[in-house]
Amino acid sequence: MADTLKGRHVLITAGPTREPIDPVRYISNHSSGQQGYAIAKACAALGAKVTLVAGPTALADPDGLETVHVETALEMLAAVETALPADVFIAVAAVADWRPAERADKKLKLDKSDFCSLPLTENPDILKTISNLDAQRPGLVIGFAAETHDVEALAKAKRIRKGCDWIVANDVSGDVMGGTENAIHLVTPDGVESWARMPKQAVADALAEEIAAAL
């Protein structure tokens, strides 16, 4: 396999992130870690500098390249900006879009009203943030949009209000988030390319290739 990306610095986010309530309750999602894990090992292959920023998974780090390991979404957007500068930002992960206000010192009772009515804070928009940055905005920003309908529209809208390249959207209606194959519509400004379901790793081999060629 061709060298195609040596010299390059690739950034990449994956898995999920978990927002504690209390010392043994957490807000998080499905998202298994397999197709961001997968996209750093394809850009490591043809030669990068791989940097992957991972969630809470249960994937063994990968060979050949740096794994930060976090928890947050705000533990998660620190150490994407501490790797940077990167030539590729990939966001691949899962992160939560809401945390919890506070978090419990101690275990809270299910019988505690503020239990049941939990307030929460949004999270930073990691994609949007690195998408805008000035000096140090990676040359191609890609986005991740998991999605239950209306895929390839949801897709195209939010390239635009997050500010990225490009978005690699995916019809998780199905088994996708712990599953091993995954059929996505990789969306650029110059329209959206559709492509066959594939094991996850044939995925982010395509990926990379793509990558490879536009920079």
Ligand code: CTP
Second form
Amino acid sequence: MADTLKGRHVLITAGPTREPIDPVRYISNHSSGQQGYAIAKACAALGAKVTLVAGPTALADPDGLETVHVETALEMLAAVETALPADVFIAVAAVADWRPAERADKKLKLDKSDFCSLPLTENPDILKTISNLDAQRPGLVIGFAAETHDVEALAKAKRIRKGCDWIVANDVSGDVMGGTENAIHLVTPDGVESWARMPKQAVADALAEEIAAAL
Ligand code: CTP
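Return one more block: the form predicted in complex with this ligand, after the form predicted on its own shown previously.
To see the whole picture, the full complex is given below, headed by that same chain.
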């Protein structure tokens, strides 16, 4: 296989984040981590140095790259910032938008606390933060979008809103979440390319090739 990403550092987030409420409960998102891990492997296969910042998943650490394990969005952002500089940043993680304002040290008891009004605070947007860096902004910043409808239009708007270069828009109207296939639209400043539904590893391989061609 060609070493088209040799000498490049690719930084990737994957999986969900887990935001603790107390020692036994948390807020999280559905995410198997499969697509992010597949992209990490695909970039490493093209010779890149890869740092994979992963929330909790059931997946084994891929060979030939560095996996940094985190739980929360704050930890994920800190690990990403620590891993900079990078040539490419790919935000695949399903980061929880909110976290409990306070983490209880002891298990909350339903009779003593009101779960219906658990105070939440907003998590940092890691993709937006990295997209808007000055000196340390990676040359290519790629975000993901999971949409059930109006996929292309919403993804185009998200690209502008986040300040990233590309959006990989994921049509999750079928059984994509946790499934092994993905139907995606690649949104770049030049327009939208719609790819046929294919296995997540094939999506990853094709994306890694596109990245290598763009650098
Ligand atoms: N993302 C991130 N940090 C967050 C939230 C999202 O890095 N706190 C990244 C994801 O990794 C992904 C992209 O942003 O690359 C997804 O955007 P997001 O705004 O989370 O999409 P939705 O939650 O689908 O938002 P909306 O409801 O506005 O479509």
